[in-house]
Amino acid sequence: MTSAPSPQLAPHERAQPLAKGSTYPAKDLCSQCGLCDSRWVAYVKDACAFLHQRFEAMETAAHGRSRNLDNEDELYFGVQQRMFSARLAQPIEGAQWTGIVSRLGVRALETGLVDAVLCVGQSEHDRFTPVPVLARTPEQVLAARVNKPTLSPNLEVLEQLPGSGIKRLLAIGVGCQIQALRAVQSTLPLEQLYVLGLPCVDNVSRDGLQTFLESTVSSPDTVVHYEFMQDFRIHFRHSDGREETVPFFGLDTPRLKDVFASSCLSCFDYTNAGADLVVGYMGATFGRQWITVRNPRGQELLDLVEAELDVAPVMSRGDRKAAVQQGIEAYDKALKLPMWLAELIGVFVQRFGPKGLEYGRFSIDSHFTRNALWLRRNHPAKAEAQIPAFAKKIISRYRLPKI
């Protein structure tokens, strides 16, 4: 899909950003995603995910049609052209697992199909502070390798565009940010624009993450990155390469349950509706990821780097139904459990719980009917028109404590 300028639209030039810290029009429920940070808060009001819900919109204008909700593998994952799991078979050195993101990003430059990468580095004063970068060479793109795990303003950079001769980009971003690149997209200056995704799930501030790591792992000043797994445990990686894994029934939910963004407690798309490809770990097996192919745009970047993977077919296995409304009623009582019983039930879990596609059913079955909760119980006039369809015919399988 080509995009280019129109003189209709000129007055979006002369639109001034809100001043950082200011109050954002989403207020309590803004994702800090960028947009409000550039000339094109004019348009916020109709392009912000926690303003106005657009999914089947969005989709159709993206990849033709909007996903089919009585096909199962959609209801949860979808519009697709193909979906299977890989890793690189030279995986980079230094990424979170093998870097099929980053090789993609720097294909995309080394091929000529992108003049830049939109991708998130980090601050030189803290690993876990996002910093947004129009990347131009590949080694600005693997600088920025492996996940920041906190709210990144993203689409600020949307900004450097005008005058900087980017007219074909690679926007690599999770949902919220996405939805906003998308409704937007037909004002920017480009002649063509790709979207990777990743999908994206309980975000937090920087006073949050820390809140989290101080609760979770052993020496939080020493992580490097972290990302919960298949195995139903938080795996940590730390500077001196060691690792440490926490069960995820040992989290110390009375301290947590509001330590994530309000954002990510009212958004539903956790698997990336709006991306051409999507590269994630939530509907693959352990050690490998989760690609999902969109459309055709999402093919031609897959085409980079498709004969560098070792690929495979996703696969599933178990039943996440009675471990799902288990967890609704744990959550909404703020269990904490002695730490040898988080074992003990990560061990049995691990062995004989949801696997592949069902663990990825598992995953997004227990945030939609969590995030549909915290959006009844904390704002109850925007809850339903918050709740895209899709997210209504999955929490209606589930038996939600009484608000």
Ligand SMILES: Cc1cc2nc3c(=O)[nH]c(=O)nc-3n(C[C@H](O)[C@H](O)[C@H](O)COP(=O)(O)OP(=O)(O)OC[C@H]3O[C@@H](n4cnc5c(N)ncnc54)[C@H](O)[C@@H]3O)c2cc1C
Second form
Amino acid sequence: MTSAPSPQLAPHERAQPLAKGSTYPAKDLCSQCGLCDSRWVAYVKDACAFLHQRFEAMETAAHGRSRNLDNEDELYFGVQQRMFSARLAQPIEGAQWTGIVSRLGVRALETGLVDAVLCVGQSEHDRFTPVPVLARTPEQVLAARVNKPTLSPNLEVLEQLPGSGIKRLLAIGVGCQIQALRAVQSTLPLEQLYVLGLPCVDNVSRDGLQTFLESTVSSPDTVVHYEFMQDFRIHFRHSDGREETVPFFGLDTPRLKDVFASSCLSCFDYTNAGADLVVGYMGATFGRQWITVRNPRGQELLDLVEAELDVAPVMSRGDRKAAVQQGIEAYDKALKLPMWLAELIGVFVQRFGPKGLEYGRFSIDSHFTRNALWLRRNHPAKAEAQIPAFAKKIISRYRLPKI
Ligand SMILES: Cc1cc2nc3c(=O)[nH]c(=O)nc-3n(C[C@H](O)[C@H](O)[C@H](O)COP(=O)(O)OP(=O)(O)OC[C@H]3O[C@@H](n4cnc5c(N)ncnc54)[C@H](O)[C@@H]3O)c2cc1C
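Would you mind giving the form predicted in complex with the ligand, to go alongside the form predicted on its own above?
Below: every chain and molecule of the assembly, starting with the one above.
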């Protein structure tokens, strides 16, 4: 007599989350995306953005094709069916920009499109310490508005999915989180997943954020909001409502060189290639948000709020290339400019520098060249496999210092 074969368990059904504080598989390159804090750690070798770069496969699975490298818009901003700039006609008080992301999350719940929204709240003790949540009500989504500009373990909440009754999920996240999420998507206990991506660069640990604030702003402890904006200045808002701005070119580069997380110094997913819909600011003119619809699911998301948006076409002005080339050399020498000179350059660049999509390309070129150099110097054995084809094409347009 033969006994019935025992049902085969999937890898995540046999795995346990890694203990907090262990060394995670990507070691110093770990972005703490949270995957390893869930049983989906079982897939980390293939899913982790820093162990295994898989842009083409991810784009093909999510959007039906990978980006066209001969099309400049796709080379830079990824697979797309629409790109434009927008503002919520009635901005949400306390949001990072006008609150398009939070409004989308609210509408996705109100219309029953999804059962829950993966978003990032804040610790009750510290406004900048992220606490990922599976929000089930519009109030919870709104409470998670505004950036927590630190590495956030978003995917740890996957651990709460089994048995939660959540079958349709909207996940909001930055590139490294979304790359890992896409890699395990087919194993999740979900019927539908919508992905709303944020562009992201230069993220930091909570300690790194403190160093950044202390070296940059007049009163670090009262900052409640900040953003690098399209006028080449960092805009800080303090708890008493006071606004303070600092020119990018006035940053204390020697002190800040080691502040950014190593994961961010080896990342090429600035524009969140795997998301259905991306909402940032980098390709829009000052004060507006930048929207990229990558596929029909992204349009389905946008349909939830499009009637509430003041929309404009994207524009592009200026020529970034000389400024990027000069920036590569200045950053490499870790120059700190006197503030009067930084202000002067700031005024000049604001007036004559790249605008709209050209600003987005300026920022992408500057970060990709810096990151390629960082990887080649610090992780020479894995650098070439880690840099995707689209980034190699962009980097090849510049002269990089000898390694
Ligand atoms: C760390 C970080 C860096 C960014 N860098 C850029 C950039 O360089 N260029 C650019 O164009 N845009 C960037 N963005 C996106 C941009 O700052 C805005 O978040 C976006 O335009 C949405 O604005 P909003 O007013 O619609 O968002 P809101 O309605 O205020 O909603 C913000 C959303 O961000 C989520 N969130 C908060 N903190 C985190 C976190 N640490 N990780 C993941 N999700 C989080 C929350 O869940 C919330 O849903 C970045 C966002 C983050 C979180």
